[in-house]
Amino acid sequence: MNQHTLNSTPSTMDLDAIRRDFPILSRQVRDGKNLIYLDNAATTLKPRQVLDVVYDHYAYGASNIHRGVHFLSEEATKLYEGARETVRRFINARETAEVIFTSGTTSAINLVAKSWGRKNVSAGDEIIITHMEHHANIVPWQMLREETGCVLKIAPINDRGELDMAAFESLITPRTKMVAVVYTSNSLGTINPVRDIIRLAKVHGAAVLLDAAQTVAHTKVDVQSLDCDFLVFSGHKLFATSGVGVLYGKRAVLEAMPPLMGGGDMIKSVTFEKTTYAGLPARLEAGTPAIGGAIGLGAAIDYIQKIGFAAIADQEKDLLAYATGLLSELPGIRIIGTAAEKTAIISFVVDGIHPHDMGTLLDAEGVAVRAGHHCTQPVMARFKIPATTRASFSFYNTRADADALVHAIKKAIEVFA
């Protein structure tokens, strides 16, 4: 890694050096236009430091883990379990047994809903989610409702896209078994008051799951300080590859969960009469995992920790304020999601231009954004719109990227004038 990147601080972060760590930022698209990548909420770019370790694993060390006695298997196992320890430190879990590798946030939530949910939720019990949830934190609980007859309650949001905390508190009762909430909204940018949410849930003995897919790349998360029961996130939104994610759970809670899948590596012994399951974390990780992905996730965590969350926060807060100011001056634009506490995500609509058309016109200028409902159709219904155009920033973005976005929007507006 470039030495300037290693020594970055909020005042000395060398943005040019950091951008050189991301090969894709040198690409040209659409008739030779420089790529302006503003789709980080969908997936983040991958630095060389991650690409190199993933390549090295598959090129020189591709082997399965845990079960081999040869050198390559032992090496792969050490790297895989080393990545688990890196994740443990990253979120401050008490022990590596509390870190379960999954294929992503969606699979992690489904694991909790289907394993923990089937054991702990019965007819008439309550699960609370919010109006700003990603579909991945809606559909699994609806499935559990269909299976068990439990009650699914929805905490409302206000016109700024903020959770109505008074309404949320009124929904919690002694029958509430789970509160599953997004830490940071992928479509609104809202950062929820998760400490208050957890405190209120604990008063009634409810478990809490935090969807931190849009959080862990932007701010330090400490699961012990939060006291959540579960926390989930995806590697590909954390500068690692797709196909790997994390379920954190408190040991006692995870130990009480029956395995969702059976197969290799999650057992102690198997006979035709009886199977004895392995301990944590293996009992919840059946089959061959995404070994290279987990190793890459560890490298991605190392990378952003060397940059530092203070530096990342300074850069992203500046970009959010700068881009919001520029966009607010454009005619006919409406920003969807104006919470007092939000991350560097700006979703917007422009009078007379469908978000899909806007996304296509921005792409013609080399500006990559996301247009659609962002897997949050209830949010779109709440604001009475079919979709938004979403620009989402990361620490490697610049004010020049924001300028390019606004310039492209102005050209789109002229097309429809």
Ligand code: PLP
The other form holds:
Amino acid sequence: MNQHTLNSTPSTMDLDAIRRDFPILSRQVRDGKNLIYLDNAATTLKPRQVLDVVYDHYAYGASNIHRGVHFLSEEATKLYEGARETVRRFINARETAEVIFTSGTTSAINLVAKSWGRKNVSAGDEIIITHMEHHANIVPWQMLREETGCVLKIAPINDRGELDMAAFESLITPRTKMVAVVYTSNSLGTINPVRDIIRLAKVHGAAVLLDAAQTVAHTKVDVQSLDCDFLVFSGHKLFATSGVGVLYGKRAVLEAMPPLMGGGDMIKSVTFEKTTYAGLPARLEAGTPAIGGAIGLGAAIDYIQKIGFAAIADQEKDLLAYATGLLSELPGIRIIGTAAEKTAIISFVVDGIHPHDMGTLLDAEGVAVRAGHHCTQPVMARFKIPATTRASFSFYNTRADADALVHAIKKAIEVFA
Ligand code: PLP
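Follow the form predicted on its own with the form predicted in complex with pyridoxal-5'-phosphate, if you could.
Whole complex next, starting from this chain.
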């Protein structure tokens, strides 16, 4: 447990107790500095409640799922399918058949682009994405464009990093087959008006994919209320381990998708002449999945639901306002991404200091942030910068963490003065 004082916040959470759930927060780095972890958009930390179930699975329950008849296999299958039900409830999908475990957001989007895309998109059809997409929601559609001759349209953003909704609307035509947008930008922090986006897309019968990689750890997502066709996210950004993620799709949409990968677990019967496929969700989950990872994801969801999104939102809102206020006062700083609707991500550049140098100097103080293009090179080009330094907060962060960040930036500014 870090020894620094936890400044008062309006939160109702017991922050001390919560921070004790995360063993890594007791680590010291760089010559005895307390770890200040502000790289949550890259990956979140893992609480004991998740680590324990993953450990228990591999220590006492390791077994493959679905195919076994023995005790351990039945038990692992029950836990894996239980995690699917936990995810279903978490995003309010109608049924577990609509929850496909993938290896993460990237693989989920690739599955949609390659399976749904090849089936539904032809030359001249249009895919709309935005200027603030992560590369994971750009490159798969470019690959589909190469294959099919479809058109990729880019909805512009303004200087605050908000989607230009009028421009977005003008891009949609009867030939628009897919609108694939990031729900929450990982480099700008912008929370997009996804309900309006979905409403406009539906007018022209376009499908909608929401990249919720930066959303599900911060706010309640309800796929039925949103009425999106697809929603994707990664376990490792939701306090679970890497290697597991989720593709939600409406049943009718998923059922019409040809499997992308063939192999074990996704078949009903195989002869050399003909193979018939299993139903959902198995049909889209060929091979042995990340069993422990999925079980851990279920535990992660249980964990954050106990804390509750109301308390999480209070805490993160406070941290965003507090840190933004402090950072704004620093000389030569420019915050990249100042949308009215923002998650607790602050990207910034400081005059005369390369973002990578800033990241290294912050690291010397024990402050872990991200420096680079954050897999959003078009965003960097839009703001005419090579990179940013990015501090991203989670509910276990404190105002003292923000103070430590600001203190470290001030020191970096002095080094370069
Ligand atoms: N989309 C967004 C908005 C992200 O922030 C990320 C990861 O940073 C991804 C997609 C890709 O996620 P993963 O690498 O877990 O597949």
